[in-house]
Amino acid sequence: MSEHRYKWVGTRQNRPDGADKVTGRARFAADFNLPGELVGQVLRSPHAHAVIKSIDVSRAAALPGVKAIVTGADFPEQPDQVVPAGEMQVNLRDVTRNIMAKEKALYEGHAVAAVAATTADIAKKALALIEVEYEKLPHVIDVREAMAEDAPILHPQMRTEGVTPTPSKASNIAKRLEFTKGDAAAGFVKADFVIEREFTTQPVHQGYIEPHAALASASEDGQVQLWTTTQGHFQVRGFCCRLLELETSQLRVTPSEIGGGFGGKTVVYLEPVAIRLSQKAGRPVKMVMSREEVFRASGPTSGGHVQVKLGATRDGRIVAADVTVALQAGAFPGSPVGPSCMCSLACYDIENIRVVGFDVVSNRPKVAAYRAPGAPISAWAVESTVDLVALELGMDPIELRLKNAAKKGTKTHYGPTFGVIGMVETLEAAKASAHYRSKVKPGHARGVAAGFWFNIGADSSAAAHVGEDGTVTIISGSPDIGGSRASLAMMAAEELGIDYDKVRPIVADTASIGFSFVTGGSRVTFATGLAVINATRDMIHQLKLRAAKLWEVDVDGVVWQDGEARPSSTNVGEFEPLSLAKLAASASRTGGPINGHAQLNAQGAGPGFGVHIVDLKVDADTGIVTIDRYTAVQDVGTAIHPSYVEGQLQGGAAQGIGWALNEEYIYDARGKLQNAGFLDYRMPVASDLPMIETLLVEVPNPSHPYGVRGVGEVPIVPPMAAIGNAIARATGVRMVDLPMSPPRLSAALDAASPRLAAE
């Protein structure tokens, strides 16, 4: 870390929500209740692909205790219009069909009806009484099979975008996109050697512990209140109002504390359904997904197929790259194939690049964002291939990356030219780390990989209020999923020159603060932080005006320093400093309450780079991988709260380790998910993980007063490739399919043993 420059920024303060979290007082979505509330439950398709010929709810409606039933017919038709959804894009027509199937059920678990009843038992019985007539259709699960000419077609009206002329035939390929820089074909001619490989990944779930939950209360005057677990309550409001034809002012959304999201809680599932049930029943309706429903019906990230071709010279310069990424989107278009393509080669300054992406639908749940959505998939392939280049050259893998590293002035293949970035500094820190300088233990091997995320800014609003006692309340519209309340309070305290414990940060509902984009894309500390800083500075201007009024001087004669208004010079006059508390006490005599406000569309989010180092050993008999040491190195701009930044790096690494070694959706031949629960969906637990070391490199972002760069996305990008590279160096076997689970790795080792013995 850089030399400490501030009183609060860069220190490790207690988090404002900490006591409530550890004592159980924090209220998550399922903890909210209202008098007279009903229980809502969803009927889901047992088929992966089927026409819904009819739905008969008469027997369920006649069951005593059932107060409302909804089907797809209760949700108005939506236009074919693409809108933002967190770090991704969704189509409104598709969203309304994802929350409740209309013409077809497109995946096992697809919602087809919902009931609201007085008890959970009655709701369950009512679901069993709903009669749905299905006409089963052929289904497709794998992304490459979905792209085939003879694949079952999910959407007969869909034509591939990005292809000229527009195809006349329906396809499961929703979109083709391409990024180019230089001339890839000419670049490969200049290469001394070319390495080409194909890689696959399987869908993995975000794995948040808190399931989706919502409580809706629609009143007789058309007003609706909603409490839900979400990363973006303004986005929930926007989706629900569009899907239910409500005016924005009719719906007030309050976000609960959030028990994990990682991008998976940036869309709507239960919320519109709960509102419609409440409208029909005239009573509040509470809905909570079971763990099985979370897996079957909410968005994992994509599975993918990636082809990588790299050309290099013998001195280690990568002169050409060609990457093709095909990502499964689930039942509706909208995989993160764009970000995947953008991030694929952004770590490197390569003269000639071609990257092609395909967005592919298949009979799976619609994907949602998962921490740097799409980037880990392309990085798994590209960084594995970069390691192959290093092995071919007999070159240190960090030295190879340093020789090709992106830096200030590098033009990316997806458009922008980098400003101040820290790729080189991060690689140098990794190379100089105690981990990298240590000897590899006998029987172990070391792997390295790099990762990138562009980070985002977008809309944020904030307000700052001075209390009667001189304390300060900071209000934002950004749900806190990674300690952002503490970071916002620390920046406000730094601006004001007051103690951190005199600032109370609040996350407000949609009626209490201006619009703010979702908490995602590593934007909040940067973008909402800017809004808080500006709101605080607006308040400081108000405080100076009040002091000037009391002293009867011009406002230019007042400065704000160390939490007090002071004369700017002796020429202004001899005045005692006025603290926040004193100015608050006199507020009614100087113009009323003292507040500050800010709203902005933040620009200039600083890109982030990371390098991960892993030491591991492989049991040749069982294929079990044991990670002995792990270090995550990252350019974090300025670590506002170093403990939370370290936690982000450790959390991303832990999730990447699970993605690399165990996690996957497993389907049977009928298109049914076989491991919809934490018992069979193998997420890593503490005993599976080493102590994850972190190194924070600080290359401040010049677009932020404190140099903030988003940090939450990058750490999940390198782990899979770093682990795969270490496995390859340990065994001589290059794994190209994720996860590298014990059965897969053991089979690969057995298959390769005759060749390795011969070598």
The other form holds:
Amino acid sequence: MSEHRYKWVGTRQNRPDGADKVTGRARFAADFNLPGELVGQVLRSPHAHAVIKSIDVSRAAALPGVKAIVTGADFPEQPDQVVPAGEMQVNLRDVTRNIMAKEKALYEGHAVAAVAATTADIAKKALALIEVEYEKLPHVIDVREAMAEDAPILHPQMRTEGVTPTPSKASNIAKRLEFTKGDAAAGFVKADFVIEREFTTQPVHQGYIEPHAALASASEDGQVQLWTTTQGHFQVRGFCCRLLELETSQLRVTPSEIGGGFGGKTVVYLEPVAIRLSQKAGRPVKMVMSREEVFRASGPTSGGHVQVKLGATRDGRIVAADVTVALQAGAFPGSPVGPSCMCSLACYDIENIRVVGFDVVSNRPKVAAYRAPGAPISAWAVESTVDLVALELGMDPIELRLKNAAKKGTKTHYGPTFGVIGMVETLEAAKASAHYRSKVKPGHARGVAAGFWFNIGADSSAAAHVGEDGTVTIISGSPDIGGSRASLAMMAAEELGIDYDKVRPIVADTASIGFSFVTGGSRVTFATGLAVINATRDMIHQLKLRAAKLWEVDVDGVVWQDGEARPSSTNVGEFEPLSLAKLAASASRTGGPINGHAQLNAQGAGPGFGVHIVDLKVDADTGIVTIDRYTAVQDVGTAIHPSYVEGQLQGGAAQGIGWALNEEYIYDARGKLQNAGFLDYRMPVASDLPMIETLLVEVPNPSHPYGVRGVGEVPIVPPMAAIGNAIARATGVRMVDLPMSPPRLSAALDAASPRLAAE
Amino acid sequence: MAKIHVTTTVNGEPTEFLCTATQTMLDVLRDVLGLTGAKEGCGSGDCGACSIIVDDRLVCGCLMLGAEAEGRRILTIEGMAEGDKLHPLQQKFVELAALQCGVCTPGVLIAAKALLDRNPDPTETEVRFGLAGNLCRCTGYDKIVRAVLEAAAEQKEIAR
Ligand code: FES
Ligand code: FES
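Write the structure block of the form predicted together with the partner chain for the protein whose form predicted on its own appears above.
So here's everything in the complex, that chain up top.
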């Protein structure tokens, strides 16, 4: 790690919300209550695909204690218009149908009606009394089957975008995209050898431990308040206002503490429904999803099918690449196929590239963003194939990657040319790491893979207020999902030159701070951080003006140093420095309260690269993989709070390990999800994992005063291929389907040595 | 349905409440007693977010009935700090960044306390297995395990 010149940046401070979070005091969404609140519950489709012929709510409405019922008819039709949702895009026509089905139920678990009642028991009874007449339709779950000519069609009006001429026939392929650089076909001719493979992944859920929950209170004058768990309360406000035809000023959204999101809490599910129920009932309505509902009706990310073809020369240059990515979008278009295509080859400087993507609908819940949306799926395929190239050449896998690494000036296949990036430094750090230099234990094998994510900037607002005693409040609109309050306060303290514990950061509701985009895309420390820095600088300017006024000098004669105003030189005059506390005490006499503000659209989010190293062993009989050692190396720009940066790397790696080895959505022949619970959807537990070592490579981002780069998303990209590559080296068997779960792996091992298996 | 009257002790306080025959202890804590520190992550005993200690035993609040609290001693996360002093585990969790979103934290801390009460000097493996009933999706467990080990080491040092 670099030697830093800072007092706070780069240190490990206790987070401001720490005490509340270790004592149970912190309030998550389900912890909010209002007097007179009702319990809202959702009726969900038992069918994977069915026409809703009629809904009769009369018996439910007659049940004592039932105060309101809503169906799709309670939500106005929306235009066929695409708007951003976190890092993804959604169509408003689809969003309204996803929160409450209209003509058809498109997946098992699709909401078809909701009730608000005085107790949970009554709400449940009421749901059972709602009569829905369905006409079952054939369904399709698998992405390749959904792409077939004769597949059951989900949306009769859908024509594949991105192909000319526009097809006349409806299809489940919502979109085709293509990125090219150079001439892939010509590139393969120049290659000494070509390796081609197909890979698949299954949908996996973000798995946040806090289920979705919302509490809405609509008032007779049309004003609405909402408390919810979200990565973006402004986004929630935007969606709810659109879907319910409210004006922005009519809805005030307060974000609760958020119990994990990973991209999955950037869209709305319960919120518009709770508001509509509250409007109809005239009382507050609280809704909390069960874990089963979370699995069946929220998230997950796409499963995919990826074909990779790489051509290389004998000296280890990859000269041509052709990648095709087909991703499940769930029931409505909008998988992360775009970023999946863009990230697929971004780690490398390859002359000739063609990447084709397909966005495919099928009868599954609509996917939501999940940490580096789409990137892990294409990286699993590409990084496994890069490993095959290394094996073919007999070359060290890091050496091969170094030989082909993207660097400053590399033109990507999706357009931009890289500025200052840290792929080479990250590979070098991985190569020099204690882990990589250690000998692989007997019976174990080592795998390596790399990963990339753009990171984003976007809109943020921030304010800085000086209290009467000279302490400072920093106000942002970015929900704190993993310690961002601490890093924002540290940057403000650094700017001000005061103690970290004199700065109190808060996350404000939609009415108390200007618009801020979601906490996602690894943007908060970068973009909201910039807004906080600018707001603090704005405040410092105010402080200097006040000192100048008191001293009766020009503001240019005042400098701000170590938390106080000082004369810039003896020429200005002999003045005692004025501390924040002194300036605050005299504020009324110098112009009133002292505040700073900033709002911006942050540009120049530096992309991030990661390299993961894993040592593991495979039990040949059971197919059980035991991870012995794991190291995540990443270019993090500047680590403002190293502990929380390490935490991002460790958490992302653990999610990737789950994705690699166990997690998957399992459907039966009727299109029903078979494992909608934590017992059967197996996420890693403490005893499954070793310590996750981290190496923070600091290549500062020139677009940020402290060099911040986003860090949260890259670490979920490399694990699957790192593990697959290690398994291939341990067993000689190349796994191409995720997850590499014990039954799948032992079947693959048996298939590879049928004679042994028969014995 | 007639409610059941229960007399118990919660975080050292003599407590009485009424609950239905089907209400879980977690629901009683959260909805009846206003103790929302224990969380419901699954309601099926698979995530540990609802962990409480009942007469020195680690229990999933979502798997216990409120009526079963009769005559027992219940400890929840709200009772872990002593006055204005955090429990050493709580302190270590803050210092070592053993939480990100923090929703698993109440359950993890209660499970870690139950572990250390039973085994004050656990190995890393014992900590990992002791916490295997608590899902954390954010941290990858690394810093959680370190915080528990360090809290244990520090307590041993103090006891000496
Ligand atoms: S809520 Fe009790 S174990 Fe998950
Ligand atoms: S800190 Fe978020 S689940 Fe553990």
